[in-house]
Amino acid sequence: MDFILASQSKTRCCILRNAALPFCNISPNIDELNIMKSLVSEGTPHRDIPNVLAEFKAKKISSKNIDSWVLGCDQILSLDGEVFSKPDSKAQLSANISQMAGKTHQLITANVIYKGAKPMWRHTAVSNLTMHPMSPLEVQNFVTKFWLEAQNSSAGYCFEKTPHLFSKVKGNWFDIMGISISQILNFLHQNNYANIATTPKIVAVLGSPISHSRSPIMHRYWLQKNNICGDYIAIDTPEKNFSNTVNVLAEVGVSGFNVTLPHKEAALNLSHSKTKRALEIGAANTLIVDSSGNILADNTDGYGFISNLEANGGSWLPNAGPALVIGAGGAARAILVSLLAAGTPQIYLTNRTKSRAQNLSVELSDKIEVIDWDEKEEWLSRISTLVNTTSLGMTGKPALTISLKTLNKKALVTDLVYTPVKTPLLTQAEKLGFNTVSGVGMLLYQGVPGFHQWFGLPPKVDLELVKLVSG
């Protein structure tokens, strides 16, 4: 017995896809538009014009499939007595999302199961979202980034994209994506087709830029490895944006984010409590919604940069000598931390810029010595670790210029950048025969705590993960 999908919707086959659910999809070729617009004029209401409409879908593909499981589904936006469709030009999708602006639209979601060429289950979900008022320019803005997008959206904006165009949402992530997939597992489940009963959990990575991120990677990859339902998503988020996307987002369930550049100071401050590490880096990288919506911020980087090292070092420990530690950026307060929490001895600091090490200094621990940037050659002999947290080295910048020559021969070398995974500091170290760790590790490993959390299972980092996140 087979489950159909009949539809050609991309968003529905990826979240059926994420439940691991086993499914084939047929679209039903019918004039959604003109039955749409017939129901309209004869006056139906606006709950049941995505009823009938999946209701359709469905009987037309199960006629065919008389033995399968067929899933008819469709959404409707409904505002000020109108029922808003696909916009089919700039204008219309300008028009839809000015009326919208500042105003509340209900999002109603149908779904409807046959089989048999008959009805044997239906849900509809009804959510209500409110849009923040706009100006003329902000609408054209979106148009003209969104517009591609919008065309395949019956509310003529992508929320998975968007969030932060709303100031209120009540409502479900999938239901506003256009499928009830909890209702529909269950019901499967009922009938013996699916042993999954679960909801799908939704992550997100939120950053600016974040197109370059390679955690979706690695949690798609752990999520598929342990057959757990669900996805992790990069969400391009402004600084602007940010609380707004968190907020938006934890109301319609999303189960937890990562963090990126420029937003996790502004992490740790939104959340409702915070772990004793995010605390002492002063940022979070991790958040985790729980069921009340309270979000708990932690920051996992040096748990991923110690991690690292005692996975990929050999006999590195970290009390065996001081460290010096290059940079003194964001990241560079995590490494400190967790050097010092892992029982580092002493730290020499250096930064380009003295006064940003000075003020860490001062913040965080007198064992951290503040060096001169051009004298930092002269401390290698004395230390057991070397760490890179400048960005130099990484792709389109230039290397770092230090000479390893001297460094004591028993210290481990490594670089928290990781593009490209063999940076010219760990190049010049290798060559001279010091032990190296690869800044791949440290991301990797930073993403476990994290995903345990979201999906309740503590991921691996394997070999195949590596060469996937390297590659």
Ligand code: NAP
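Structure of the form predicted on its own, given the form predicted together with this ligand:
Lone chain follows.
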């Protein structure tokens, strides 16, 4: 193998794969902790410590692989003159986080490349991260949730999972992850090696909860299918930290975001510019960060909804008759706007909190009539399209309580929920012989415009992807 990573780090391996750089990885098996302790006791400047460790790794592997380029990397956390090591217990992690809370620390990342047992290149990056103040209870909750990941993190907080912990960050995503990939590739390109490899673009989906999201499956499929260097990750983001988290991630180089519950309205408000459809809907599910750090807000939910019904709804036509939309949240806004734009002549809207539906109808159109939640079944015989936009029926949530026995026999039933793919509502509709469309297609089609904006290529929704996301 021409390029070797002297590390077993899953994060560094993932970044190299996402950059399309062929490599193998070999563990150098050095006693990092004792070497670091020795360097600290000798008064070694903190900036030099990761350099020494990275060089130990690269030199050891290079001595046995003379013809290969060998990359050694290391990272330390420095705060108030102290070097933090990987936590070896929950108590140590708790103490470290408590000490970092409310303060600015440095992550020092060193990269060294050897060839022929000789150093050929080195690079050091210093990132400054300011953590929000944290109460003892918040620290305890963090330790409980992230202990398994923290054991393998030099910082102890797994930034890729916890950017909400930080009020300000000055640095680069990849430096923070522990490998300065852009500088590494620049060096290799200058030496006529790995000319195809490119610094990956990073995009994230933000929500809370987010574990159910299948967006990473979809976007990673498109990235691999189209040989694009990049990655798409899911980050659970508390509502109170949403805006600051977006700004922090944009600052470190994340190219864009999908946004799901409960952040869609906040996403629109924090953007620097907004598309027409995002303004009409009053919420955003897609954010694009330009080279200057400015954020464009878009909403592709309506596009995805209509595209899904057109592709999978058989002979469905939006203007065939009225629609009944269940729910009045951010997703409902997109559905209402898209149905009206597609020519649906009348929409009946119902929500458990009737006042929210009433406010929405007044804001959007006089073609929207609000009906009582408990009377929704009385309107089923009049409609051609039934849409559930609530979370009822989602895995872990109660089912939507409704009988479809009086539904117009030619009506189409669709559910925005896609976990499970067949919700109780769709199962009931299928048993009664109605045309049904799952929410998976909407997920896929709404992702197309965002992927195009972030990665520069319009992806295709194909059967392989449908099966992958539905599985």
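Residue numbers count along the first chain shown, from 1. Everything numeric in this text was worked out from a predicted model, so none of it was measured.
Novice: Out of Glu265, Arg356, Val126, Pro459, which one is the hinge of the rigid-part motion between the two forms?
Specialist: Answer by hinge criterion: Pro459.
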